[in-house]
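Only one chain is included here, represented as structure tokens and corresponding to the form predicted on its own.
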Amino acid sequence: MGSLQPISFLGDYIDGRFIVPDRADGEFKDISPSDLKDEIMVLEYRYDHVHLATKAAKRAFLPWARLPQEKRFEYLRRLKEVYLTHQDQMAEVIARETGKPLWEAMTEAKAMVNKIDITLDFSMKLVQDERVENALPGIDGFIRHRPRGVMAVLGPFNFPGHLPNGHIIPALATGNTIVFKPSELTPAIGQLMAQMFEKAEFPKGVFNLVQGIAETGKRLVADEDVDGILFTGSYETGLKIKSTTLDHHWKLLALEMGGKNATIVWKDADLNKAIYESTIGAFWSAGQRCSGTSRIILHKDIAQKFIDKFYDTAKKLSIGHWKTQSFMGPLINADAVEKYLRFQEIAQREGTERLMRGKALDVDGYSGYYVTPSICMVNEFRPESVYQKSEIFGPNVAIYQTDDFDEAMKINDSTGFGLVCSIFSKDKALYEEARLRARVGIVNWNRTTNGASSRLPFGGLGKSGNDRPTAHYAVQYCTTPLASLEDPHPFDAAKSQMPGLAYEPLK
């Protein structure tokens, strides 16, 4: 582990090179919330280099488009290579920028790694040519998917490595250049990954970095050069960045965005597993997952039996510093903290009952953005709710009590996100039922809310996504797919002639 010296600010990556701002038109401050002593990186931020980094990505498009595909797959390999020497450096990072424990900040520098094999060998299967025999009377058709341009990802906090990592690979795969903007809140990991794709020697232009705040963000979703927008982050910020495009109709958008996500534990679950699934659903990462569970829908007969255990596990959560084998670290700001403890308030004045306070909480030895899990019992069902329809990004869980499945469906969509509903129950018959009705992008069955595979779609419906899921389908919004006639056949007067049309074919 390293010694947690400040990393050197080395500037913006564009065009191959790192370049520091000689003029900035700012600074900000990277600081570990799990250490408020940490000052991980200052940096500084210059507009006008969004500019410079967009156009250099528009250069190296089509140079890099006309690379035969296995000749990308040759550089995306070889940043496996480098990605796996540095994935403890990467680790390490991903843990003192986020606070999240170094084992969970691991387990996203290896889905760094894997995301590329499984692009390569397994993605990029759903955008292979496709010939069309006959298409026409005696023509053949062809589908093939070609690369969009330049896109621009915008990273968020609590995965700033892997899922900006999920956009960036497959576009680089299917023949798109980049210009990635990390959180302002993580931005050291956006700066490794700057120099991890510097030392695979990609070719100038295709990979750019630009560091900044939110005008910085602004400035590169409404840059005229950019074709595609791949975001993951908060349903706000995505509402932002729609507006802003309104009229740059043209431009792709994949927006990843929030969840209010519910699981229901039915009469018949197998309650150990479904207490052990859901502890870690709504309190895994601090909570700091659009894949969390913010809900939990009991059946009547086992809701005693599921909230006494559920409690007590939750109350033994180990909370601690990112070096320490704990179960959660802080939160990502106090902006972060202060949201958690109001909306805990929020929740109160609204008839709910506290069956867990979460408070700020000092952990031995640092000073940093903790608090402790909290669950909330709601004994009415209010759709008008602020608390029951509002993303709140902590460890906070609200728990519900019916008998009856159509209500539990009717609590499930009534927040106007819908990203992941899970259900717990023997009966397959319940979950055909969830897979149909709920208004979601993912149904889990006897499976937490959390976590996803690389090799399946991961996206929303309502203010979770834009109809764009990620993952294995990130390959076809990266691509736009492309129609062709084929006929190799010389001209013959005798079968071509249309009526009216009395052609007299050249001498």
Contents of the next structure:
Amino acid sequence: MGSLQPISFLGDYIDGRFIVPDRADGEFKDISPSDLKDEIMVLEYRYDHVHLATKAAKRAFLPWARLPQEKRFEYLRRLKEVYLTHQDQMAEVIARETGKPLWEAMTEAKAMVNKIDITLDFSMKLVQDERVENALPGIDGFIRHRPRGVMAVLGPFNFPGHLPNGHIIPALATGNTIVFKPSELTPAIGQLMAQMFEKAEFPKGVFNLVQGIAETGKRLVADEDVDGILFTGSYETGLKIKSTTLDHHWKLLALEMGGKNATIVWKDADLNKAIYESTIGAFWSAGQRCSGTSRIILHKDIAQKFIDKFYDTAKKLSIGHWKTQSFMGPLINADAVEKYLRFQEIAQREGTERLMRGKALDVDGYSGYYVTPSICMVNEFRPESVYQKSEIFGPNVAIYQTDDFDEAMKINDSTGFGLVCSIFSKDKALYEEARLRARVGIVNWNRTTNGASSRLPFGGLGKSGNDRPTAHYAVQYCTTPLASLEDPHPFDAAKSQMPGLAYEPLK
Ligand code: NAD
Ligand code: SIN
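Let me have the form predicted in complex with ligand SIN next, following on from the form predicted on its own.
First the chain shown before, then all remaining chains and molecules of the complex.
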């Protein structure tokens, strides 16, 4: 493991080189939430770098799109080799910036490596050229998928490498070029990614990086040269992006937003499995996953047994610095801690029963944003309750009880979000019913809500997304289907007479 020296700020990566702003519009600091003494990087940003980057990406677009697919794949496979040799460094930067334990950050770094083979060898089949024989009588048709152009990728802090990478790799494979703006809370992994694209010797302008704050993101999505916006972040920001781009009818918007996911545990469930998986769902990454389990709906007959064991398991979770083998690290910043504590107060004011109180925590002498898990019992389901419908993005879970599956479905659908719903039951018919009725993009059976597969579509409905699932399906939104009728036959006057069209062939 490398030493924890500050990382030098290299600037924005535009048109194949790093440029430090010579006249900055502002600066910000990247500080580890695990240890506030660990100042990782000080960055400067300059707004007009946004347009420099989109122009570079636009210039690079046609040459990159013109390359035979196999040639683009060669670059991406080279990137995979570079990622592989830097996997430990990637994991360390992610752990340091987000505070997630190194073992967990390593799963993120590995997912970034694996995304390349999954895209090239598995997902690209969704956009392969297709010949349609006799699309019209005697004429074959073709369906081909054309890249869209310059893709702006905006990333969240919680998976600062894997989630932007999940947009970037499919976009590049299908022939688009990229301007990536990482979260201002996790800029160092973005810089490292740019260094790796440089090492993999991508053509200039194919991948560009611009560092900055929310205003930088706003300028990027509003830029006239951007053809598509591949966003992962909160519902509130997604909505702002939508309104910023209202006049830009040509822009693709792929919005991956928040969640308030429910797990339903029915009376015939394998309780050990349900408790174990729900613990992972609720508290992994300190609850900072869009796919986290924020609500558990228990069948009344097994509720007390579930709650007792779930409580004990949550109480014993280890919380610590990213270098330790802890289950949970800190929240990302002081605002996140304030929000986490405030929502527990809101829950109380709204009449929920506090089963476990979440508190700010000192860990092994580190000053960081550590908190303990919390559990609230909701005795009255109220869809208008602020606590019951808001994404908290911390290790809090609300517990409901019912013996009516229709009510469980109603609770599931009550928040406006619609990302994941899990159901634990031996009765497959209940799962099939949930698949039909739950207004979400993912329904899991006997498996927690988080820890998605890159080989499946990933996305949500309502406030969770705009029906453009990422992961396996990202290659589809990165392209537009192009239809062609191809007629290789010479002109045949006998076949070409329409009523009223007396065409005399040239002599
Ligand atoms: P965020 O919305 O605060 O920020 C995401 C990105 O948007 C950042 O790069 C930020 O700088 C940029 N941004 C902020 N304001 C902007 C604006 N007006 N215009 C353009 N860009 C702007 O999100 P976050 O706090 O980093 O991440 C946590 C959120 O992300 C949670 O809500 C979580 O559920 C969600 N998330 C969703 C998924 C998913 O796949 N659905 C996955 C992970 C996280
Ligand atoms: C996320 O929840 O933020 C990513 C999806 C996952 O859990 O793998």
